[in-house]
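Presented as structure tokens, the chain that follows is alone, the form predicted on its own.
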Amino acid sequence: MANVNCNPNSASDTLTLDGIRDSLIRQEDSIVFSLIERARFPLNGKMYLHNHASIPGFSGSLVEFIVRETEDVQAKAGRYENPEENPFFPENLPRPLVHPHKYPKVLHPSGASINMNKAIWDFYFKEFLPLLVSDGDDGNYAATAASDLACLQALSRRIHCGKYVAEVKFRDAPNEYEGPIRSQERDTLMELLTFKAVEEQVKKRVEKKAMVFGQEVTLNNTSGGGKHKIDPSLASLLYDKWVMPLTKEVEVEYLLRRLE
């Protein structure tokens, strides 16, 4: 069975572009399902207002509080020892309380610490979420925030897989990348990493997945009147405008540090 994770599960596994592609395709499922789950709730906009919840000793929105507290617990359980996982609030996270798993170190140390989660947080809440959900407030703030976090973590994992994509591409053709890296030619690296035909396939595939996964299922062999839990075109837009561009930004940033 092919690895689901970008990072090989054991030191004996080989980092390959085919393996990473398989992981990225499977991660599309996680992203689409997380979007469907979030769309169950309306916007619940009060969650995102600064200091609306008036939490003692905390300054920020309710969703930020819930994400910080959740990451704190997950850090104690060792989640962020996995190089594929990147916290949204990495400052002052506690050390793991469990014996850490020995993940194979396949990334170059200079690029392993790249974290694009601030950009992910900003586009998700400011631009994408209002397109995904209906306006309104049903008071289910804790469940809504949990759904937001599931979306954020799925998107973060997918986008930061760009580190592994960049590493395997560099290993496969170091002579092709070393020149632009040494001269820090960001635009040249972006051109080397861009394959429009592949990107179009990805957009079509995630739109179809959103259509299939989000259809209303009935027992009388009908399609539910063509209704879908989310607009399938939003999945395509998500990848086109944010996921794939940010993934390539991660790849470029990683390559720029690859020879350090």
Contents of the next structure:
There are 2 protein chains.
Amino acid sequence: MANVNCNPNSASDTLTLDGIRDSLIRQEDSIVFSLIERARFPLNGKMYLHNHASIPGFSGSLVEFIVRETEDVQAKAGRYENPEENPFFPENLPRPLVHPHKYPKVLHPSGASINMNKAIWDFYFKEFLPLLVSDGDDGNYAATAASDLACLQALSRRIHCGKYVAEVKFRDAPNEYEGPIRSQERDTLMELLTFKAVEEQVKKRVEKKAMVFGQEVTLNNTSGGGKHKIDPSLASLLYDKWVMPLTKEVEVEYLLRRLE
Amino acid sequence: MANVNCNPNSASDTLTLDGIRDSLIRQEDSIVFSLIERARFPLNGKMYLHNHASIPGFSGSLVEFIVRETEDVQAKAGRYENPEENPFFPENLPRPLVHPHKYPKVLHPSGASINMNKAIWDFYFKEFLPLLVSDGDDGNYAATAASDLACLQALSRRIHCGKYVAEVKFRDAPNEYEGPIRSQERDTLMELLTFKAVEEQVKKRVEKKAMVFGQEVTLNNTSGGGKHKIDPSLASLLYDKWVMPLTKEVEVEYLLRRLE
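What's the form predicted in complex with a further copy of the same chain like, now that we've got the form predicted on its own?
Below is the entire complex, every chain and molecule, led by the chain shown above.
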């Protein structure tokens, strides 16, 4: 089993940059799978129109309704007790009905308040989704919204792992970060956290993953050629324009609060 | 966009065996993705124990609670208006809150009553899942149950497409089927619907898909080698032992009612 968690599984495991990297790499696969699955459906744009569905007692789009209600169910099952999980609609979430799992506490307490999901929601629906899917309406709103939620949750988990990246980087070199944290120098922190060569590798890898996982596999072909279920360059664009910048924003926000 | 629907998208499309086959092949990818994603988590066995979670006003396992509640949300969004979708808990499902999409009516009306989900639920949790995942408990119950639901829904959709397979086969050769239907000869119908060579191909293809989609993709490797996220032979076993037999059972049940 590949570990998807950035957080160590038990108190005896330690937080390491290698462990987090392995998790981030495995999460790339989940993100690519979720994009391929969303692209089975056309845009189904009516789902995203405010009050188009006219649901009694609810104001918003159908996708908002489905995500809110599904998050309620998952909150009851304890999803948001895991410090790696952040809800898109944190207001009025029901309390868990199950005994909470003991997640090792490795983050600085103020990290819990960082939630970048508003930005993720906006770029995903307004900018990225129209590039990913074809126009049209096939009526499969519930299945489409479930696919949207799978994409959003996979992206959110990946981006908020920035908290763990920042924590382990701080622990490995506190002297390097303390100065810019105390003087709240956002730009200096962003520079310290930016490694262009690594980012280029990530972009190339996710594009390759989209190509491999999106290929049409037949008993005859050996690899890659032919039609793809999504345009592989979209995976690279997604990481370049949104996933990596937002992860670094999470890291910077976390570090700015690290000495509180 | 690859079409995932067995049902034609509009009244002007016709039901063809080629169209259904394309859809079934595309659905193999969804099923394999869903298995790979479920295998990120260990068994998390407590979720499957009756009344372990002691949820007020609810009797059942935690996974049953999550699936029921999530199906309720999706029913409100109209999921089960689509004749290809069958709920696992059809009792007391809420009515859709959205205007129903006009799905072309191609099935015989009595086909709607065929729901094989009880059998799917049983083989998935009792027989298949313990082979797929590692032992252990990481507390991610909500995410694990959401992954279970994705597997169950993908399997259910594939297996119930048997209704469309049976309909198109009946239309293509009514004379061949009418005799055994009138005399309700289950075994003769099963023989008419069984093509061993095709089944062997399907098993080989899904195993290859599990290998391709489950491989660890790095910038250096070219294909396939090394660790896999799931044992590829499990995909073949799943199809051999459950998916194809249950699909044919749906086909037979459908044909037995076809002249009502």
